[in-house]
Structures are given as C-alpha cells and as structure tokens.
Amino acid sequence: MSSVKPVIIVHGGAKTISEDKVAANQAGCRSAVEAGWAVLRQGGSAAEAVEAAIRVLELDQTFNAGFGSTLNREGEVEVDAAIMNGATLAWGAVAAVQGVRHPIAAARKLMEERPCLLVARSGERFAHEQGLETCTKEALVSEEQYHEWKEEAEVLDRPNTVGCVALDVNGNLAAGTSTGGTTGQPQGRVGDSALVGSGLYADNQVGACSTTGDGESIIPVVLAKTAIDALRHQHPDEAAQLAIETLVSRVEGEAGCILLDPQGRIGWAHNSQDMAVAYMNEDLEQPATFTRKK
C-alpha cells in the first residue's frame, strides 16, 4: 500500500486582527504548523502532529488557549481542549481547568480512557496524575490579558478557540481545538472547543474539522459535524462555508471552520473579519499563511 501525502492546518481564530497583530498571528500559525509537520514527515500519527501544533499555540500570548487566555469574571484562566482521532473515533477532551500547561495533551491521554471528558478539578487531577507540565493557575495570565480584564477594556483581536487538523501517512485524520474561553465569561463557562460534533470531528471515512467562534451559537447548529456532513457531497471549501451559512442563517454568532478530506484537500471559511491560517503539504516548500479568506 503507498503511503498517503501529509498535509496540516491549523488556525489562530475567528476574530478581527488589528494591524500590529497579523505578523504574531502568521508567525505563531506557522510555528505551529512547522511544528507538526515535522512529526508528520517522520512518520509520526495525525493525532500526535495536531498535540505538537496545538502545543505551539498553547505557548503563544497571542492566541486565546493555554498562556495568553481570556480571563473569566473571577480574572482567572480556565481551558477547555479537545483531540479526536478518525480511524477510531476515539476522543478526549478538558474543560474549565486550571494551572495546565498543555490542556490539548490531557485531552490526548484521555482519548485512550474511560470517561473521555474531565471538567475542572477531575481534569487538574488526571493532569497531575499523567505527569503532564502543571503549574500555578497565575501562570497562564499574561500581562497583556490582566490589563485587559482590569481595565475591562474592549478588545478587538482576542480569537475565540485555536485548533488543527491534519492527515498523515496512513490516511488516518485527526482534529484538535484549544481554547481559554471568552473574556469575563462566568467561572465554569464551557463552550464548544470540548465537545466533540461542535468543535471539532475527525471520521477518516469522511474528513476531519477544528472550528472557532462562538461556542453558544456553535453549538446548537453542531459545527463541526454539519460541516463534516457536507464534505460527503462537497470540496472541503464548499463544505466550509455551507456550514458556516448554516449557522448564520439559524443563529446568531460568528464562527470559522477548518477541513480536510481523507484525500488531503483543504478548506475553510469563516463570517468573522478575520481568520488566521497556516497549512503545509509536500508540494510546498514552507507552510502558506494567511489572515483572512481570499
């Protein structure tokens, strides 16, 4: 049997980037993406190239996932993360926890567990238990999201939920999303990134999705999986935006979506101003940035 190209994606966000912003956010996209390509070219699995992309993002302030999150109305941050793995639709997700480094790497260990979806001190304690990186829950507040949050200033650019994608040599696909919540939200607050169908899906039959926006109008149209739906039928980038009209025509919100097919074909949309992308395949030479849909 040949081997299946590699191929990556990964997104900081459906948002708007303020002008200063869009090198941080290209930057970070593509650390992430050369991040997990690297696993992916050393014969490394779809699930490992997405915790390796994510993880990347988790580090960087100017995304809204692990250092660098959003804090709740207490002024503290709380993370949800997400993996799914499409040839067994195995899954794992962490909501509403704290002082974890790599929330996406608990998300990971938990994909070979029963229950697969730990909230709050469970999540802290499964974390601390595995010997994955914790630390002081003030750890992850940066500078910049304190300031924010005392001065309750309004902020244009604070992206919602990262996430990747990505398809490896075997043909299996996975999906991972990240994210520190929105800004002020109430202790305890979880969204979509955590639950698999809204904020990411991975079926290796079909395709997988990492989404971004609005987790309360996420949710109620299952993002990730209306998406996943029209993938049967459609080029990833036709199934990207029919999802995302599906939500704009049932609800409120904005939100963005990433996709791949188990042919290695890449789509995404989004209704938000801005949306920030990096993905990698080997017929290029360095991954391909963007900020916004053409």
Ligand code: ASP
Second form
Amino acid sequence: MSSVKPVIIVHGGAKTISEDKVAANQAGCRSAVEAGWAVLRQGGSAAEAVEAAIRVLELDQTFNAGFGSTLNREGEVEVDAAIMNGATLAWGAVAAVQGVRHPIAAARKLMEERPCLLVARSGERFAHEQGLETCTKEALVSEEQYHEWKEEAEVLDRPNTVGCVALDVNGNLAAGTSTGGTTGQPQGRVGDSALVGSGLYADNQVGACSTTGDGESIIPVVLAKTAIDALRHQHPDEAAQLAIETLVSRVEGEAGCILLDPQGRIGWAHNSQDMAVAYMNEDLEQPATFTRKK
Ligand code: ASP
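I've shown you the form predicted alone. Could you give me the structure of the form predicted in complex with the ligand?
Shown next: the complete complex, the earlier chain at its head.
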C-alpha cells in the first residue's frame, strides 16, 4: 500500500483569547503539533501522535487540560480525557480523575482494555497500576487558576479544553480530547470530552473530530458524530460549520470542532469568539497557527 501523507491538527479550546494570551495560545498549539508531527514523520501511529500532542497541551497552563486546568467548586483539578482509533473504533476514556499528570495517556491505555471508561478513583488507580505519572492533586493547580477560584473572578480568557486529530502514513485516523471541565463545576461533573460521539470521534472510513465548548450543549447534539456524519457528503470545513450550526439551532451554547477526512483535508469551525488551532502537513515548512477562523 502506498503511504498516505500524514496530517495533524490541534485545538486549544473554544473561548475568548485576550490580546496578551494570543502568543501563548499560538505557541502552545504549535509545540503540540510539532510533537505529534515528529511521531507521524517517523511512521508512528495516529493515536501515538494524538497522545504526544495532547501531552504537550496538558503540561501547558495556557490550556484547560492537565496542569493549569480550571478548578472545580472544591478548588480541585478534576479532569476528563478520551481517545479513539479510527481503524478499529477502539476507544478509551477517563473522567473525574485527580492527580493524573497525563489523562490522555490513561485514556490511550484503556483503548486496549475492557471496560474502556473509568471514572474517579478507578481511573486514578488504573493510571497508577499502569505506571503512568501520578502526582498530588495540588500539583496540577496553577497559581493563576487558584487565584481566579479564590476571587471567583469572571475572567475573559478562561482556559479551555484541548484536542487533536491525526492521519498517519498508513491511512489511520485518531482523535483525542482532554479537559479540566468547566470553571466551578461540582465534583464528579463530566462533560462531553470523555464521551465518544460528543467530545470526539474517529472512523477511518469517514473522518476524525475533536470538539470543545459547553458539554451540556454538545452532548445532546452528539457534536463530533454530527460533524462526522456531515463529512460523508461535505468538505471538512463545511461539515464543521454545519455541526456548529446544528448545535446553535437546537440548544444554546458555545462550541468548536476540528475535523480531518481520510484524504487529509482539514476543517474547523467555532461559534465562540476565538479558538486556537494549529496544523501541519508535508506541504508546510512549519505549523500554521490561528486564534480564530477567518
Ligand atoms: N467541553 C468541556 C466540558 O464541557 C469544556 C470545554 O471544552 O470548555 O467539560
């Protein structure tokens, strides 16, 4: 089989990005794409590339994933993540876990297991048993998020969910999403990011998608699957736009999504003011970065 041209695209969440955070959002997404691209160029799998890219974003406090996530009502970082393999439809997810440095890595390990979704203590125990990096729950709290929580400040540029979709040289697609959820959420609240069909979807025959935004609005319109279904007849940019329009027409809320089809064509859309995006393919010398769809 002739090799396929790899592609990777990441998002840094549907949100408003204040002027002073533009550079950090672009730099973070660029670094994530570079990490994933290095995997793809060496012939690594799409799922490996997605994990590599999201790991970078989970360490970057600019984004609402891993370290620096927004805090729940209790002032804790409690995160969700999921990953899906378009070749086999295998998926793995963790939700409402604390003290796991890279929830996307735990989700990827769960792709090989049954059950595939573990929450709270079970997810934390699984990560520990698998030898993944764990830490105290306090170690994931950034100073900025702590102050925001303490002052209950209404910040304009609250950090947001991250996601990645990739196409590897073997023509396999994968999608992943990782989030700290919503600011001040009650303990145990789980949004769309851990849910296949809503927060992500990947099917080699059609495409791959990662979403971001108001989980309570994304779930009832199964946003990722809605975008993938639209992709059967449309360019990824049109499919992404249609999925967001579907959400807006049926429920209120802000959302965004990134999409890739099996030919490596990309698309994204959002109805939030901004959404940081970066992508890379063989035609580019360096990743293309954006903070909003033109
Ligand atoms: N979708 C995430 C959630 O509802 C949050 C976000 O993307 O802003 O948990």
